[in-house]
Amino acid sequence: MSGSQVGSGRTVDLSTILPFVLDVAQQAGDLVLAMQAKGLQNVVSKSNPTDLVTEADVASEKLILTALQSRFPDFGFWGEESNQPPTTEYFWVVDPIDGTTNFANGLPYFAVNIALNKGADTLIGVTLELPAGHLYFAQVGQGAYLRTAGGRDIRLHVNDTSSLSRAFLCTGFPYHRTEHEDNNLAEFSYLTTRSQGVRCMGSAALDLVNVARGALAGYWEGWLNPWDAAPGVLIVREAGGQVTEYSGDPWQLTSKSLIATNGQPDLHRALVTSINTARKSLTSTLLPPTEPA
């Protein structure tokens, strides 16, 4: 792979901090496990009951800030538990464990996320599945890829469903679905009745990387955060899907919203349409107004 960025008067070549970037995930993803085989010790509560955090995010996301501000002591840091926004024009945006709800209880779909962004675009993202150790990776307009055990990479495709009949689903839920009629379930019992099966699955970083890789058609929910969902926009996008807010506007870096899909127009319409119907029937919001124009 080839491909570099310039800004602020400098060259970052991305084909060289690509390789790095896989290595961090890794060395994260290594301790993760380590711990979580040894037993964890504290799993503790953020926002509310269903909202966690563990001692290995926090020690993944300390190693992974300490190697890349080693290599990189320019470049701005977002990372989900210390959650400080960058002022940088070149940024990581990290989720040390994304799932962590499934780790702390051992079911095992989580992962590390990494991105490296530009401002509002990235320009790379990694996502390494746990424990199964499956590592998806895009750099901006290279396409995106699965990295196998024997060190092959595989360029990944979205899947050529067209109906919303055929397709095969999944979505998340918001931390606050026990406060707020806004919570997804108006969207999943809609969608549920009028596809092939929508899954939940626990791990916005693997639904995405799963449409990326053709095993699903689409993926929506509500509420992520950058570090989320950065790295594997860029994986649908590279390899050949499309992903949007609600309202059917390509995701950014502050959207409220995500809907990613095959980019088969077909589906990704009737999802978009699906949602905002679904949406009607509720009283009150909390997302932005997401009708289409």
Ligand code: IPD
Second form
Amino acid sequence: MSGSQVGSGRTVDLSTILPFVLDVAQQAGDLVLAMQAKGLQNVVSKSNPTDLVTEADVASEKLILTALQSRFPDFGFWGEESNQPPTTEYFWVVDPIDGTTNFANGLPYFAVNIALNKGADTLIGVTLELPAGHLYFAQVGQGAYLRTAGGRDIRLHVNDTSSLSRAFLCTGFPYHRTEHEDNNLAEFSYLTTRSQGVRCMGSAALDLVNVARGALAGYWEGWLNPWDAAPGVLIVREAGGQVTEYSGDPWQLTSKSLIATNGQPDLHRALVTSINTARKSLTSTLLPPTEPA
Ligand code: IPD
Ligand code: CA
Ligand code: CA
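Got the form predicted on its own; any chance of the form predicted together with the ligand too?
After this comes the whole thing, all chains and molecules, with the earlier chain placed first.
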């Protein structure tokens, strides 16, 4: 793979950065699995009782921060646990464990997420699926790949399902779900009876890569943070998919809603329309009203 970007008087060669990021994600994954195997001592809640953080989230973020900053000291760092929005042109966007509730309960569907951004643009996205050890990655303009635990790289392609009734979907529910009716239950109910099925698996990062690899035709969720979505959005787009807000406008790093599909226009349009139709049943909303195109 090749590709370089010029910024702030320096050349950033993405093709040499990518292997380094893959290695850092792997180191973090090894640490997270070792800590889980030893037994977690400190599982506490953040915004509410359903929003967990463990000592492994903190240790994974520290490992990733230290490794990335030792090689790229002038790149900013936006990690979930430290959460300091960056002020630099280039910055990392990091979720040290995506799917912490699964991780803390021993359900094998969680991930390490690392993206490199230049402003609003994600240049590199890496999602390490744990405990399987599958490394999903993309470099902008170069396609999306899965490196298997055996070290084989497989190019990723979205599937070609175009009708909603045949679409296998996935979603997730926000941490405020017990506190407000705008909690995705209306959208979930609407789409469950109109699609092949809707799964809720608990890792936005992995839900996105499952769209990229064609296992899912689509995924939607509100109130994601940049670190949940940045790597996976690049991976979906590089695999031929489409990612928008509920309005149908292209998803951006700080968007509050996300629809990722295989890019089949009829299916994407059907999801946008369905979600907006379902949301009309809400008596009050936490997202700005959308006028789908
Ligand atoms: C969460 C997971 C979950 C999604 C939540 C995210 P965390 O991330 O991605 O699937 O539904 O919105 O916050 O808290 O496990 O890093
Ligand atoms: Ca997350
Ligand atoms: Ca997390």
